[in-house]
Amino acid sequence: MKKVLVLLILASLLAMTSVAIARDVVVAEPGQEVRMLLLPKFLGILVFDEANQGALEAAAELENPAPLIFDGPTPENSVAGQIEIVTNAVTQGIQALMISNNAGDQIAPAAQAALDAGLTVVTWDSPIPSAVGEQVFVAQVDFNETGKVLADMALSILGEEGGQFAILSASPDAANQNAWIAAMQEVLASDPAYANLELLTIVYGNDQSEESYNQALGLVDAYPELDLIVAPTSVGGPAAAKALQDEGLCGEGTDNSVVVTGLMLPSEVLAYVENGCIPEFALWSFVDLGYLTYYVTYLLATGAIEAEPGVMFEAGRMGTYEITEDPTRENGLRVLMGPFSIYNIENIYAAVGMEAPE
């Protein structure tokens, strides 16, 4: 009888705990008006357009009467342009900013001024390195994991015998790119499994196709023994593959082949995967990233949640998330989306909605 009583008490406590946990997961109240601005690194990049699609989907679900503003600088004026947009938002009636930062800590004073003026400030895709001026960073994936994924793809392509590779990044001020590269270098230095992979140099194409194309050609000219270009940028990867293809340096039957891997959008690199210029690559869903970012920002801006570790919330179709301390930045908070998807000739057709050729 005592055992039964104990079991009943435990069951009751467990049920009460479950209810308490359920109550701790905040659900957004739709229909509240918040003027929100989604700020990409700059305009004209497909992955940022996809993030905007996701944010628009979330905006419709949350029935925000205020239309979502999607605005950004030109590629040539990305750093100063982002700072200007954040600065002007304070006087233009914007209530919430969602920033994919391309200005490093240069944007921190403007972001902090917006925060001090009462705006909600969330970063996504690329954070403010010092976390000054932002409340939460919506991370697509764990940045340390990104470094290992890049290293693993390089090892998969080059094999145990290894080889020489170079990194073609976006811009020197891109916090996400810099963190991924640093994490990759840490993996290469700390694990003997990667001992035969030799990183030659890091160059920057500033997320512009022509400049990335030329940087790829420059790498081939400067390093005759180059085997691989690692491009953790959705612009740099396809541009590098095109440069190598145009020069006859990649593809089946090519002598002294140089190939590309990195972080890219499946729809933009199908042809290069088919011809062998990009054996494999990785990415996540930018639609989901924009969707999740909008939910986080709406919840913060409406006062439903605070930017504090341990806060849990529901993000529509994507489920439950938690705000945690950012292990990659001393003073930052983050919401981690995940996961990675690795693409190659075996699964890229499904990723772009096509049937594989027989």
Second form
Amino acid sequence: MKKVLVLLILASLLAMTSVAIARDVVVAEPGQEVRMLLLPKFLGILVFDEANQGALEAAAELENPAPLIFDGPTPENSVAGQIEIVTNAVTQGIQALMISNNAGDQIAPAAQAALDAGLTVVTWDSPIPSAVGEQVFVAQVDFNETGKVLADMALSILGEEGGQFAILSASPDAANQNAWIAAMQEVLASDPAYANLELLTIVYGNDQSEESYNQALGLVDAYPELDLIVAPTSVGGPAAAKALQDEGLCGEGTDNSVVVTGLMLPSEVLAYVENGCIPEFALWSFVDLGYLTYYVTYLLATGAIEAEPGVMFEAGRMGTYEITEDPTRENGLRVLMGPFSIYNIENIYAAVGMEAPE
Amino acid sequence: MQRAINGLKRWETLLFIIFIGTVLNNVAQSPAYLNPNNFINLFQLSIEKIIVAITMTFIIINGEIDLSVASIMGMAACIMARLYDVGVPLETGIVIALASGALAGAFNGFWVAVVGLPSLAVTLAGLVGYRGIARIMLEDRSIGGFPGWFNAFGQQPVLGSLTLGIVVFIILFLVGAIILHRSAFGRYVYAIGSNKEAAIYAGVRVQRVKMTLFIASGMVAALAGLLIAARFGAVRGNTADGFELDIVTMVLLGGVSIFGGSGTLVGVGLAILIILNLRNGMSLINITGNTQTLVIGVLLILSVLIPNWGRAVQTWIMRQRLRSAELAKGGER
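Next block: the form predicted in complex with its partner chain, after the form predicted alone:
Every chain and every other molecule in the complex is listed next, the one we just looked at coming first.
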């Protein structure tokens, strides 16, 4: 408490001396013990492991004596499993939860119970749609911007004359993917530049390789005119590219009649970028997302900041961030990380740390 | 017969020992385990499965299986949610959802009991079909925002610190135990399960018993589906997806023979306690879901192997005795 006071006094002194600083930027005080749990949608997905790396980096910087727990459900038991982990976290005496929600509003009662029990609850990657049970959401990118990026990539691949595309998403209840798709549809409808892009259907591969692969095959069978699959999921993207490649629709020795774009991890799709199945895709850094999430949660749990709009804080190497109202959800608060990186054959080698072949 | 009864007793004793072992291990591993709330949570987190395990016990002892229960749970929840979404009062939706469960059960029962098709095939079709209805009802949407009183039934205590689900489970378990072990209907269930032909000749109304069991199974599954809707506060097409295997696991671990005719509800009750406590203990020390599934899988394999080994050893000993008796006779001559 004393330290917080000192900080406040220091900060207000700063504010007095410099007119330019309008609000206080809170800096975390390292070394406080907070038992924190990072809960991904499920285990066994590379992007979540990267987020964990970022969180561990932040934990080391903040010298939190309590080890970070990284635990998630199995993919086929994601909803019930996440609810179980949140419920048991209260019993275990966990003090702060960081949830990438895969259960839609179904997790809200369990998350609210955790909040009521005095835990700090922050969501990242995918929020609780109703914002019930969550203090703040750490958004990777602006959801509307994601829609724009997806639409732009589709346009740049299909060109002015346009074409037909389908969306291969994760689970129907994944709040992040749903919001991106909705934003993309809005962009497509609002601007005549996209008038020639026709969305045929949306299918769900539940972030499982096999299921996504089969869904992609189903798409090609059902829509012979299909030109492009947009996969806003790091699992669906490579699975769809593999399906198209196996069908001889893209890759070496083909005319790349059907290709894939979306949100993917460079290291997982290098081969498909090389053979033309994925001409272009986008993503943000999951390491940074885990890092930023840890900072926000630590600051909230130690009482250094409150979850209120306008609160500003420093997140280590990533700089200053602000808590704002979430424009994509009523009653929700968010911290926006941003920005996007667009990858193609030009820059993917650098992204995966390889030399480009001659 | 006496030996069979002893065998059962031994199996339940073994389960009881495993249960005590699990509890002691949990106490040693995690101080949070003994938290009173934890015992409520432990049941709450699997409450829908253990309710359906009670009717599943009857079905399997009867020599059948019902793989469609999880799909019926999802279907009932989706029907209720959809009706609520289009403006039907929730009370009416609940009644219709329960009726849909009974109807689905009757449909299963018709093909199994009247037409005589194997329940494995019939209810496997049900698993796909009823899930299909659930998905058509909600089409990839998620419906929530039910009235507070409904959600409270799934989340808040109604009796002391017990939730509605736990109260339902306790009542169903006690009523089920009385019917199965103390009534004529219960004896018919066993008789049909151990030898259907003999039961028919003995005048047991096999069709009626089987029909009753499948309708009860469908209705209880629908009730469990509504409970999960209340607990989660929202429903989607894949609600309760895959629960049937966990439910069958509980029943088999409880010592119920997959071929029918033997097993007790007490054994299933113990198996439920073992699985829930084992899972809970592992969760509390952050053992991941994959490992939990593995441990329970090993437990199930052992539960199938141990009785068979026991029987093999018994047979071997009996043969040895017979042989030595014959040798002794030969010696007299």
